[in-house]
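One chain comes next, on its own, written as structure tokens: the form predicted alone.
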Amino acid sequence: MIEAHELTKVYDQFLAVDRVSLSVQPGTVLALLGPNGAGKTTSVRMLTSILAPTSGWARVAGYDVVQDAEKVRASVGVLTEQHGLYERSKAVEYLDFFGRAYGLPKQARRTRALALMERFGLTFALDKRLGEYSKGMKQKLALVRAMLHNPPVLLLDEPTSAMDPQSARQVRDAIIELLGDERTFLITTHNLTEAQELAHQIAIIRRGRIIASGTFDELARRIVGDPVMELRVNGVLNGLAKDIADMVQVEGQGESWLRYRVREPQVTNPALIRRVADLGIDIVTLAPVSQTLEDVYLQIMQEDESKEVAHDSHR
């Protein structure tokens, strides 16, 4: 639904976006992330047919973002930063405008107008001004006016950025209802807790390149390493660690509890199990340690600016 082909972007001498490569399937949410300024934006506008690459192709929805770009404008709903909303307007008037720009009959604009005020718990402000607005009634506004003409492809920038929990929590059920209908979502933000809950592809862009992809399970193992496990017994370990040194990776103990790193945790662990009860232990507790996507991001930006210092460091 959404392919990309070492995208390029230039500006004068500056290279925003650099040889970007991206194929999302149907039903697919990828979260692109990133710092500010590291080409997450442009990529975005690239996608929706508002700027030009300089080289390479994309196609969104199986349209060429620059022969085709009306084709693509009319196939995507977009969320940007900055909403442009024009608050003089009350909602009704406002999404009846993009409504008819779209070319939806006048029917049709209203009820799916007021279908999404209403998931979005926004029927009580429909005869309000939108300069009326808070900025997490905004933001859900815009995210109306992006899903009005029920695109196949939306690129979300930010989705759930200055929003209350419990909003954030309907723009996050919106996006997984809307994907049992194959629709494919590119979400751009800082929300790194938010972006694990949703997306089934991740990029990390910096300075305008894709330095890793892939799912966060990918990305974990290749820059983590395998899962680690806790187990946690009744009572004191008495040796254990040594008694299992030639099924697992211990990494560290305390009196009642071990950690080990295992490649195969569903072919180990039932043997270790096994073990550990032939031992005469009584298990309380086995469960994998938390990886979030915060940690494999920090690390994988870390590593990239160590080799960008090293490279540096030889010319």
Contents of the next structure:
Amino acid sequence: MIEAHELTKVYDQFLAVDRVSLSVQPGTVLALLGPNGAGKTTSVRMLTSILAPTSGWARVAGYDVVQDAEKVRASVGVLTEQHGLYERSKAVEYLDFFGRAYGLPKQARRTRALALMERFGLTFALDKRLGEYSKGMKQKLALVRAMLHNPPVLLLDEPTSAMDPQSARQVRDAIIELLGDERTFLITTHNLTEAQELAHQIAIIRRGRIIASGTFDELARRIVGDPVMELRVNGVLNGLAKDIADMVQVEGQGESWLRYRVREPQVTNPALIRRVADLGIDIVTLAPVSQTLEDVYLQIMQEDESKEVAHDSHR
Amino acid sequence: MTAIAKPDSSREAPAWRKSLANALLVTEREVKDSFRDWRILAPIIILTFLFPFLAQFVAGQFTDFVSNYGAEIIGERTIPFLLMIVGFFPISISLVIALETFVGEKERRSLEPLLSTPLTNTELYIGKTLAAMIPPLVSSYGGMAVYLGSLVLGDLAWRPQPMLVLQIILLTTVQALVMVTGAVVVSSQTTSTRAANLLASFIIIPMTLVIQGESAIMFLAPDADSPDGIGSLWAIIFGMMVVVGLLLRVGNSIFNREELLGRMIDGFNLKQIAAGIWRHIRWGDLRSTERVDAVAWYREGVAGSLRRLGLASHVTVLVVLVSILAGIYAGLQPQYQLGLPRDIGMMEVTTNLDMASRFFFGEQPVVMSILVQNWRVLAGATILAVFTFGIGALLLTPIVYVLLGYLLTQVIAAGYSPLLFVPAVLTHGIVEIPVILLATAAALKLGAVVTRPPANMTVGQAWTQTLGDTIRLWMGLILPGLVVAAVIEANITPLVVRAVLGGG
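Right, the form predicted alone is done, so what does the form predicted together with its partner chain look like?
In what comes next, the whole complex appears, and the chain from above leads the way.
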């Protein structure tokens, strides 16, 4: 698991990460989202014991990132922002080198490398020089490298960037499969659809600070409010809004549809359906109006920017 | 997928063996990579297998040419000189490989995956240093072997002095080490190979001067044909080994994850650095930064700077004691004794002292002359220390103590009481000697801190903090101490000396 408490990093006078606290349980994915330069990479580097925190502490896979730096690095698989492959090496040599660096025995190195290369559809390119790999292949190979030593914690920076949709699907499937082994994932990405699909928890970082965190539902509820449902009927509504006003808060309506906000859809919706049916109105569809992570993210960023402007003008 | 792996510590090899194996793992990969680059491979092949024959041809032609004019000795000495050149050309590639392997990897962003592995900073550093050295050294040794073989078996039938050949091999090796370890220091301060290549002139230029010096020595040294090798080349080898040792330490402290990834642009904000140093001089170590009074500044600030001198002050005292003993030892050697007259009158002594004083400080031995003289030596030692990792501080100021020890023995050998020294030295020395020790220790610390910065500090942070400490010590203790010592030396010491010697 990953635990961080008030993790801070200052470069000379520049505050890159400001009191970041995180807790990621085994078998879950945390998506760390934020604009470029927000402090995501520095946070990941501190969690992988590459950079030492200026203050605060973190434990990864049970080890302290400062005291047990080597054990942390041995327990973590890292996909760096830039895949950084050795272009003159062949994939087999490349993976063998990293396998040895992680202390894997010869047989295990070979078996793991072949299995992962097959898993990501790269077996055909085992003997190719990495300079000949396409962008997507390089990204997949970098992922293979990160998973090679079978780490309990994986920190992946933009895991599917530069990949075609099919390859990206392969990667997401692999992550979901690995979650079954109680592995812990921290993903930083700008792909919000992917984050919404994979992440159990989301943390949004801006200017080094975590400005919002929680599950998607929690964030959506907090930022956008209760879920919105859309009811479509056969024919016209005929004053239906008034008839259900005691149950839900109607947000808008048209000739044959209306939208309402509801705190507990699983309780309210069945009762509402019964009432509409009693009124003799035929329901065509009742579906949630989808709230995307993008909506939530943009709203959070906008609110934080407004707060900052207000704070600056107050000063 | 497979079950989660845990770091296995049950069957670990001894730490040093594991570290060596890890370092060699990095070396192996990088050497393989170098040999796949034709830009490195082509010069290595040419310099190993073709250049030695060219050198042998030149040696033959040159020997024939100079022998026509009766200058056979120049021809003879050209042969080992060309051996050195044959060895040096390939190792110049080590600089290119070193820059490539350190800053090149940083530029290609392939360093971070490597830094994410459990390999330690030292393992990575050793591995990469060896990787930068092995291909050029193999080429260099190979080239020298080819050249020697062609000389021994060819028309020249030259029989080399084994010790001279050993010296050239050692010189080649330490030169490669200096270039590679220097390149690591340069690489760590830059983020691009372009910038690193520009900074590499700080390595190339001194190295070229060293090679020129070595060449001159090989032609001109009186012991050029000695079976024990050329004495001054041994001195160069030793000196360069010291430089390598220091550069290795600097490299090892600079080559760490924090320094490598913390520096993203080659920026240099002089204003910000100066402000940081000034902040440290003024506020550093002070419990309260709201109001600074002189007492708090001395009690907390200057005391903090003194505490941080730590080992440097112990080393300085030790070196000074050794210098005095060395002076005494030299003074006891019959061949170095001055043989001072035993029946010299006290008036003559004081007159000589006056003459000496006028010689060093001008006609009027005023406070300012003494102050400037002492300041010049200590400031010079400080500046020299910065460029010599502190060694300069331990070379310049202790010379005074060597002379002191030497003169003491001469005075005693002439039959005078050693107590004669007391008024001349200790009257002002009671202030001056601690000040000199302090300035020397501060200079040593300023130069040496880059070789081992304190934990949790980058080299840059440690150096700027130590510079702040040095300036603070100069402002608070050294300069005031030198002024007091100069006032005593100019006004009180002569009176005490005359009183003791009875010169009136």
